[in-house]
Amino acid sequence: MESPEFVPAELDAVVAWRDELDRAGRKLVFTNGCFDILHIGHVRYLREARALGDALAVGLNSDASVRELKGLGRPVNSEGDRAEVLAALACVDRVMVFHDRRVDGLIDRIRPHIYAKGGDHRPETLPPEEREALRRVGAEVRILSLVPGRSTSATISRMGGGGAGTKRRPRLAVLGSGKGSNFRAMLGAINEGRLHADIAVVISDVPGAGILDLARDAGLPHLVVDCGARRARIDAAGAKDLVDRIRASGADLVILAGFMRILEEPVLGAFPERILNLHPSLLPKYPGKDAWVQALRAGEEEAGCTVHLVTAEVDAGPILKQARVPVEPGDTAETLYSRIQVQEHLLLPAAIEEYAANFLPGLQP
């Protein structure tokens, strides 16, 4: 006889579960995630989470919202398929499949006594909208460790890297925040076998830039991370979610094409010597913003383009690759940045693809 269809919990269901709870003196644990491809890292942090009270409630990621946190790509089990595998572990109590990127609003309904989450976060790193709920309700945030080695995206990487022997072409992750020319001239570079890497995630964060509109008419995963209030500076949320979906994506390389927000920890060692930058000067002349512009006013009688290697100090990581563009009489800023950026669509693939050939062994060059 076959088994009924599994029926994730309704939450108004979850909502009186959770009140009879508090009534007989009893805790509620909730948590929540993707738990795409279920693995004993997952399941130690569950038991771990169910063991802190009387019961473990999971907020599961729809379909939907999955493609919006980690890419086209996934999720690769559905929502239901996930709900059913997570409801069939003794330590879970009930599963509610929720649609939104944030979880706040389960927050505010459900009232959760303890609520835990993975070590790789901080409650500093929790959005805001998050920790605003938790205090709301009084709720008690708990920490729990991470099984080394064992994640969703680790999972994913083994099953798609091959035997020993295998070459792959490079993954890309790119960052932007404009228009996305040179994102375009990496797509060119690519179809005309220039570059041999593959686009795994297209990342902005700016909701609706252009460079968001090339990956969807491209078919490629792409996503905004929301880095904060801060001006070109990423919050301590926007940067656990950044560093999350580029790991989720599978990137051998991160490659900064006209990204505005300065890269600090915890994303620099989360891809030591993997993160790519493009930068309109000759450098280490003229770091930082409108570049082009300085040379010019500086009366350099050569501007150029630089691809280097990003690091804690901003435009100073080393040089890969540069190009050079001659100022020209009667040039402004305008015409000699037009001409800078001619070179900055030949420079960035050519880069890419002479870092990925000699500094990642075991990738096709």
Given for the second form:
Amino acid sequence: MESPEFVPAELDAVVAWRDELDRAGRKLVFTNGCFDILHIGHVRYLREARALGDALAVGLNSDASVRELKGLGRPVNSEGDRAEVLAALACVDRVMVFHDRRVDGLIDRIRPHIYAKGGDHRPETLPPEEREALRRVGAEVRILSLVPGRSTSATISRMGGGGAGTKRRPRLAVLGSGKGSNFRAMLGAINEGRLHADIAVVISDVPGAGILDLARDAGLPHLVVDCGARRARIDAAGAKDLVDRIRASGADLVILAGFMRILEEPVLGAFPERILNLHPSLLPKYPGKDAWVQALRAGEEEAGCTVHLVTAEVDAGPILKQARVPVEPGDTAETLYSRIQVQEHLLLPAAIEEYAANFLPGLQP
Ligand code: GAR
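With the form predicted alone already on screen, would you show the form predicted in complex with ligand GAR?
Time for the whole complex; same chain goes first.
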């Protein structure tokens, strides 16, 4: 039987609960953090925090704020998963997710009796706005010692991953609807050492798509996500499934290699600045379908292809890399497109390699 979905506490409910505790003469302890990959250091810290008062509320950094604090490769686990794991601890009474990297707003609302903080902090080294908020609400500040060697980074490092002191190759989720020649080119580039990455999963919206056969033949995880009946869009259930599958694969980057549906929320928000798309034109010219046909019909002397970051506006995100292809006299749509594809096969792996090197610094080979 599937268990009901876990829902983190709403701030208003935590505030009301705090007032109840206060009326009963009981003390609320509040702490906050990322709590990505829970380890014994977290558990001891939270137990100690709980023992300072009568109840413990934890403010959990949202995925976006963890990324801001710790870099693009983090969090390893999503905010929903992290919240549910934390809430399962006997010493944790409430978990709420917060989106700001600063915590003073939350302190002002919750008005904890005791504020617990871990690490090398001393009360006077807390950020000034945090100290100010704690003073305003009259909270007692308690600094708890961390358990040496028991950190998420150390855990990842022991796993041979991208934590402090070690580097691992970026993991790619590749999405495609078609024959997958660009995916094949990525595999070639990986084998030849031009692309230092691993394929986490290949996902298609089209059962039987060639890209899935290529993944199967290469012994790589591959699956179909049912994106719904609306052409070029993804319905709500499909979008949720897509996000879940990509997250479950542990991918650091999502590569659209001929994925013919438009990505919207919640997919975009789940992987901000981590989705790259390949498009067969020199963007911003000719977004949309059959871009090379549009270029040919417009009488362009030059066509090409682009790798760009995916944003809410279709084919309009920041351009990462382009390759140019002259339009030859007598070109047909087919001859032009086949020359563009030759360039695509070089461009996509090169763009991924560059992007990973520049924006996933912890993950380089
Ligand atoms: C590629 O030409 C890519 O540029 C295009 O789909 C093709 C996939 O080919 N993508 C788009 O048009 C996205 N708007 P492939 O399956 O052989 O890699």
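Under this definition, the rigid core comprises the largest set of C-alpha atoms superposing within 1.5 Å between the forms. Treat the numbers as computed from the prediction; the structure is a model and nothing was measured. Numbering follows the first chain given and starts at 1.
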Rigid core superposition, residue 18 Cα moves 2 angstroms or more between these two forms:
yes
Is there a C-alpha shift of 2 Å or more at residue 321 between these two forms once the rigid core is superposed?
no
Superposing on the rigid core, I want to see if residue 340 changes position between these two forms - specifically a Cα shift of 2 Å or more.
no
